[in-house]
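In structure tokens, the next block holds one chain alone, the form predicted alone.
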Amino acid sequence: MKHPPSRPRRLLVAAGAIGALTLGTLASLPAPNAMAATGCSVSYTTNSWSGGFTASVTITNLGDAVNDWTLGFTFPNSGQRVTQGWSATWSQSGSAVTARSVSWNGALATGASTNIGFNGSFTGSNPSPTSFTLNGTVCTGSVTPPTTPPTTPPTTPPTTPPSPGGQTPVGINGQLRVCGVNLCNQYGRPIQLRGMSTHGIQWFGNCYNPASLDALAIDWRADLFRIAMYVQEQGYETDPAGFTNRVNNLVEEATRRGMYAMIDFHLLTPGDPMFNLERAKTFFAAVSARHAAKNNVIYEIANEPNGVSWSTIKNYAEQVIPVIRANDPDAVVIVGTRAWSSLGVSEGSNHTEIANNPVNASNIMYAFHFYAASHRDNYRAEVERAAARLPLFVTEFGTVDYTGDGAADLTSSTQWLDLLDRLKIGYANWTFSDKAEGSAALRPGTCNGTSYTGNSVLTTSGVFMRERIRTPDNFPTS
């Protein structure tokens, strides 16, 4: 199916560079009312280019739990400036920089970490700060006992926001499960989820901010937000803790908007999932523990296996799924299929190899991917046959050719989506990003601005997908 994507046609930043959410404002703000930290450590990494850089900052609380936090540091060079930040509210006065926690990451238990970041500019050199404070305490990597114990322990707010209610997709459907060959809601009725996939969050993290996700949830009326976390290609393997934090932050933001969040372990190159088996176990143990109490998280454990047999993919799945189930026994898990998740079609096989030797686990579905300009009638016919025997989810598809580029084939795309609607097969379109390629929904440069609603910021593919996704959902409740 989709070949490895070409490098984005704008400056790439290294892993650890672009964070997820929330975009703060650059303003002078008073310090929050927060108790002093008693110990902390900070990791600060950058990726620089001519006149600009991206910084990733990981804060670890080594002492007593805190409810809110303020991180402070001073740039060594007076020509360094914060220009855009996320996962905190950023301010700068002279060379002094302050980052304040936001609602969903203010509570840091003992040993807990959070990742924040920003884009910056500089003149001259770009040295890293050497000293950081958390709530006024210098972060030395050790604990300083308070001279006077607090009279009352701090009250730690819940880290998981209240479940959304009302007319959001999650509010209506609740916890999903697989029933027969369908995805069913809390009423046991088959449903179809429709939404969008990110591009690699290491490259396009600035596209996933409060304004863009509000547009996706409210203007597009999307049910689903797929979070594509590449493992290689400057992804997870370069900064496991940082990328795990980014994924967690995006899940929280989807949750706040009542959308389902699909966590995509984006295997692509190499295509053998066993190459990343231990990474997968580590990652899914962490994210499933974090989100076990939620009813809106779907786990996609292998994006596009390729060049390997179905038995290899099955072996991988049967080792990763128990890791998730240990924390989250109820969530739906999606397993990638052979030949770039084409059910084997792109390597001359078909769905029968799966149907005759299914993964030994319950509440699972199988992924199918297509690119409408390249994959046409024979692929549609195979999906029709497979859907009678297997629960399928189209976790990724494009309106263009298999490279992710070229002109949108709206005729083939319409035929595909009509088929998926009829069979109640859920889907996520590639991609909700502003990459300069045909599959991107947003026009190049959109993510540097603040407007994401309406058709004016959309490509041909984006206009088509927005109109399809905006049509009313059919979510039966009885």
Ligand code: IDC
Contents of the next structure:
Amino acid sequence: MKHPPSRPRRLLVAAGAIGALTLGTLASLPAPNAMAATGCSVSYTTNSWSGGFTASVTITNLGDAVNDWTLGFTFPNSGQRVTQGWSATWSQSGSAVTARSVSWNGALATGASTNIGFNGSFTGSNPSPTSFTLNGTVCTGSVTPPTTPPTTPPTTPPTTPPSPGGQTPVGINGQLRVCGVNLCNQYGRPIQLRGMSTHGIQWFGNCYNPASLDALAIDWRADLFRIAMYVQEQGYETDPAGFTNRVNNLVEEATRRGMYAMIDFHLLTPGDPMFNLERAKTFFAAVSARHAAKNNVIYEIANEPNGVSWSTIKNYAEQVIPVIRANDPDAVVIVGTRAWSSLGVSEGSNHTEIANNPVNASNIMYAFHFYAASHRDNYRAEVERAAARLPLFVTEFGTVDYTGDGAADLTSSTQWLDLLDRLKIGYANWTFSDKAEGSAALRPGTCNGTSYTGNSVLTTSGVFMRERIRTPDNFPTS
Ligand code: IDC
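Please move on to the form predicted in complex with the named molecule, as the form predicted alone is already shown.
Now the complete complex, all chains and molecules, led by this one.
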């Protein structure tokens, strides 16, 4: 573990709305000089550990559109420093900090937001700045009208932030739902989501920061971010409120970037999901309430049941799914399958036990997991048979063997992904992390730095996965 975890702190500075502004009031103002309406709000969030912190800063332009911007703020304590920033050109003089926009995020329409961030150091305490300026205007959360009427009325803030490459996966596909054996987008057309899974967030939380998530969304063009929240192994059971909070924050980060967020209740050892039934109900009640209004959250209720019958898993699912549905009726839910989500194959069974006795719920899919160096033709044949009868999602797979380590088997991995592409089965690769093991996409040490783009930070598995994931999605839009 790199940094001892600490609770994220959120400070919302003057996050006001512009509702009071009307064209009528603007038009009645006398105005000799053409000037722009100005206004902004800033939210500043930190995660700190002893002596260091990561800050995430979201700037919202409430005034007229700008083509570039400069953010200013002052650290309350003299010992606070920006050590490395991203998504802006950062400078510091004394306690005064300046962040200038870069080419791809300078243009901010009315109501548009952008997220920037930095790693910092501090001595003593690490209080958040209390005041921010954008292009010299203090961000109060309200708007100073121009002295002449604007030529165009203020536009409504967009529901998804603009992305440099155009529309985001969530922007295009919207709310998903299961249609037959497929996953369909808002136009009722089958789609395949391709993305990455975190490693255990209790160990690799430092790998999920604004720069790495920007890389996933923009450089990898990922559609999906799976958040693996282990229940045991120093996970959820040790701090339910803290882990719920961390998962919620990561969902917000995925949402901000237009990616689907898959919440993985990562039960593994013990393999009986009933052992964690009450925890699952508590956890899913909380996260589904929090994200009910979003259209990009997918719930994975049981990572890998093992050593238990299908009927036990079905019983668990039929108790947890209603908890989610009570808050978020239209979200897709994914149910793990017998024998480490192998559709039963790894314990001598097969998909027919599910097809003959499906979970009594609608809008659900079944999980299938594989590790390409361990699981080959007989598993692929079973997936092909199962996919004709059951909606499947590969919520986790590795290019390596089932231990998560060893060499990437790119031949078997290619056969697997070609099959999933053909069947339009979505997938998340294990893992977007820098653990020193073959399945990790990032080279060891990457998460101590601030650079996550391109191939130079990637392992063999990472280079392969990035190439597969970043090809165009061609999502149908009608
Ligand atoms: C592995 C990790 C490894 C960790 C181990 C125990 O790669 O670093 O020490 O878990 O927590 C799964 C599981 C997933 C495993 C992965 C590889 O869902 O948690 O991760 N795997 O063994 N099922 C099959 C393989």
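Numbering follows the first chain given and starts at 1. Because the structure is predicted, anything quoted here is derived from the model rather than measured. C-alpha atoms forming the largest set that superposes within 1.5 Å between two forms make up the rigid core.
For Pro305, the Cα coordinates differ by under 2 angstroms between the two forms after the core has been superposed. Put the two forms on the same core and the Cα of Ala407 is off by less than 2 Å between the two forms. Relative to the superposed core, Val138 undergoes a Cα shift of 2 Å or more between the two forms.
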